[in-house]
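Okay, so here's just one chain, in structure tokens, the form predicted alone.
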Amino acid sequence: MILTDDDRRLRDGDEGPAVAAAMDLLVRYGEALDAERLCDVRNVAGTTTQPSPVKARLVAEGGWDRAFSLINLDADETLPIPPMAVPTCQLQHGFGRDAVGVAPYPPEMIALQDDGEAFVGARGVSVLATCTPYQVGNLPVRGEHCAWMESSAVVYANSVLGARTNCEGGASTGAASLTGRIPCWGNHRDDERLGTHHVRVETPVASFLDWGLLGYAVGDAVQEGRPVVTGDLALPDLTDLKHFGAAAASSGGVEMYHVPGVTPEATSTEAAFGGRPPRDTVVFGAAERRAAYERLNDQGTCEDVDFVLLGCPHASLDQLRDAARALEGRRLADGTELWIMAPRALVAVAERSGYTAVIEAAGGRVLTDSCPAMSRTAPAGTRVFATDSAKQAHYLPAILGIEAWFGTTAECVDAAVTGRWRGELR
């Protein structure tokens, strides 16, 4: 790789040895993916404070300075962690204090998750504890070259921000926080950014739960291609691109996506491609529409429901609005919880403007920092689940072992009140 002056001096130890540690690593990264250089980024997202069995014996070995050495960055010393050279924020880990008595979470992660908290929040680490850090004031400009974890915000942050960030992972992001560096390649290149398929939708797509049946499908067509997506399609609104997005990084590996006319970098079909061809023209119609309906429903068999999940990616406004609406005046059915996750700093608005109070009312719960798939936890006993995501509908069957049914809003609303699904396949 080439290396400037700058880094050189980064590597060779002139900042300390956890700085040359991160850079040794992004070294090591970059050319293994066979990078000409790095670039300079601004903005991480990462996780360091998310509890586990492992990061609790490296904690009593040598304290959070051990862990994140050797976590995040690929040391095999413990190094002592100075503060970040960029800003940095957490995004999503295990259950916080508010999930206490209503996820059966254990008492001791949330401990451990606090003293990291206050660990990396010295180092001027923002702790946001979202999946969806755009949503409450991490939002890259177009063109800025990011690191970023969570592959439902990287799709976000390429597609509908204009960032520019790969699919990072702890250690890379570790370092890049220490460092303010990334391997150049893959997102961060123009050409690596045109549209590789073309998506030709031949049935309307306008509701959420279309925007996510079409995610789903067109993931699972393309993998890690980056479609550009046209047709009949109504105007999206950015929750619609956040399921879209989560949906396709889900079903299949997609890193960015075009929707010409919406998405910055898609002001036509044509600058999309970059005037090249398309690789391969993919079909959403009808009976395609169909398959991804049947396939998120294809592990439910009892109709009797017993837990409901919200929120995933993190729940806007809009929809804990909308979660409301749906419950004012209802009540859970006996034996059934919902749970909507959102961001903490999202859901101080929510109380504040009445929304967690009708929720509650009803008998559900507002979560925040996590969601069942991170923490891999549901309510005790629970069988069969009910959700609006087709990210979580296709992750938690495999993660709990659980029966999963995928849905609109307003059915798992029903689901709750009802304690019985009655989506499109009944």
Given for the second form:
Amino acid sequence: MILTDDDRRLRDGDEGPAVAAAMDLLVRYGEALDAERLCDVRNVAGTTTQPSPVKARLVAEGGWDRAFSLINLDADETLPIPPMAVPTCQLQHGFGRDAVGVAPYPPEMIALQDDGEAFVGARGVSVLATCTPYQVGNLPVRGEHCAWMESSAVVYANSVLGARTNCEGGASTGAASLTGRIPCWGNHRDDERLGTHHVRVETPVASFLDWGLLGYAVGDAVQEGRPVVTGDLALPDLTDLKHFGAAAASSGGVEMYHVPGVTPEATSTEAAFGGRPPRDTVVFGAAERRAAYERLNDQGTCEDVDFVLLGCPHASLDQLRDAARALEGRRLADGTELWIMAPRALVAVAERSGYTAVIEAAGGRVLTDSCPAMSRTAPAGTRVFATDSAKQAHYLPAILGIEAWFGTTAECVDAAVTGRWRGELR
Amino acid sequence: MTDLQRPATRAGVVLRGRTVVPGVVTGEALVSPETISGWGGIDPATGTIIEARHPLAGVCFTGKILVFPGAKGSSGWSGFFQTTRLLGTAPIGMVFAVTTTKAALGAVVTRVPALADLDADPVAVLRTGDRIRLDATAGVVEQLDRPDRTALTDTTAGEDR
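Since the structure above is the form predicted alone, I would like to see how the form predicted together with its partner chain looks, so please show that one next.
Zooming out: every chain and molecule, the one shown earlier first.
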């Protein structure tokens, strides 16, 4: 791999041992990818603060410097961690203090995370604490090279915003935050952003549910491909595209897609493919829509629902408002809980707008920072949960060993109020 | 050894690929027919695949050379495999068909010899239980033996780099 004079200077320790370790990791990683060189990044979204048993041990041994060194820089020794070299944010992590008394989550983990927030904050990390940084203050411009983790945020940044990031990990984002460099590979390169598969939508896709089903089917069909989606599509909003990308990055590994006329790098279908023929064509008709629905619903048999989860990826303001409207004047069934996950910055707006009060009056809770999958935590005794998120329906049954129902937001609210699942595909 | 333990038709297969992480290791292959998830897919504490629908659900990869089509799922992939190294439950080598950032960074932070983009599909050619020598520095993986399953007793794996 070609290193610039500046890369060599950092690798050789001119900026201190932590930056040298960061550059060493980037060189090993770049060579593993067979990248020609590194490129500049000015926007990093990673994770340091998420508690885990290993992290608790490392912090006990040598403080957060040790945890950051061994995990975020893949170093062997504890190195003093300097301020971030480029703007960096903390993604979603474990539950915070607002979950005390709501989620059965260990208080020592919350304390560890608070300590971690203080450590990274002092080094210039913005603690957005959400899987949707693009909703709350980190909105990269088109063409901006980034180093982001979180598959649902990566696919949104590339596809909807036209920013450029691979699906990075904890070590590569840590190294990027101290150097402003990342391997120039994959989604950073023009020709690696062009469409590979043509998805022809032949059944109407208009609702939030439809976009999730389409994403789940497309991810399964194209895996790591870059789908170009055309056909019977209503104009999607932020919430629809957030759901679509998260679903496609769960059933497959989609990091980039095009919707001609909607997403910025696809002024036309031809432009999305860059004049090359598609590798394959995928049809999404009524049968494929039903198959995706049934696959997401094959992990439930018991219709007694004891937990409803909304807001994966973290809810938009529209979703918070819609949930409040659906719950207004109603009351959750005894023994059923409803949580809506959202970025803390948007919860401030939801509180101010009165949405949170309506949701809480019905017995629901608005929580921040995390989700049941990230924190491996649902209400005590949960056996069956319902969600309007294809991603959460995909992951949570394996993580918590519970049954899942997937449906519309209205069906989920209905399940929370009645304690029964009555969803069906319409 | 008996002929059963060294089938003449298969032993000695050599695949060539691209170095992901240099190093040399000899050991037993664990071949996954499907892609592997990190977050929600493995338990680093036990070095076990936990995804319920995965064909290797419940199988431990510790001390094995993991042969798989590629990485899928969350960006936590590399962090989960890095944790297997920190907890002593890691595989001793990786051979995968498709390079992604998840798999490449995962191999780097697991710090085991790793090879990708081979001249034949390693998942189709190699089988669980094969004793293989992975020379990731030279870009070669060589099948040394395919023991008869009923006679499979040697589960030792050694590192010789």
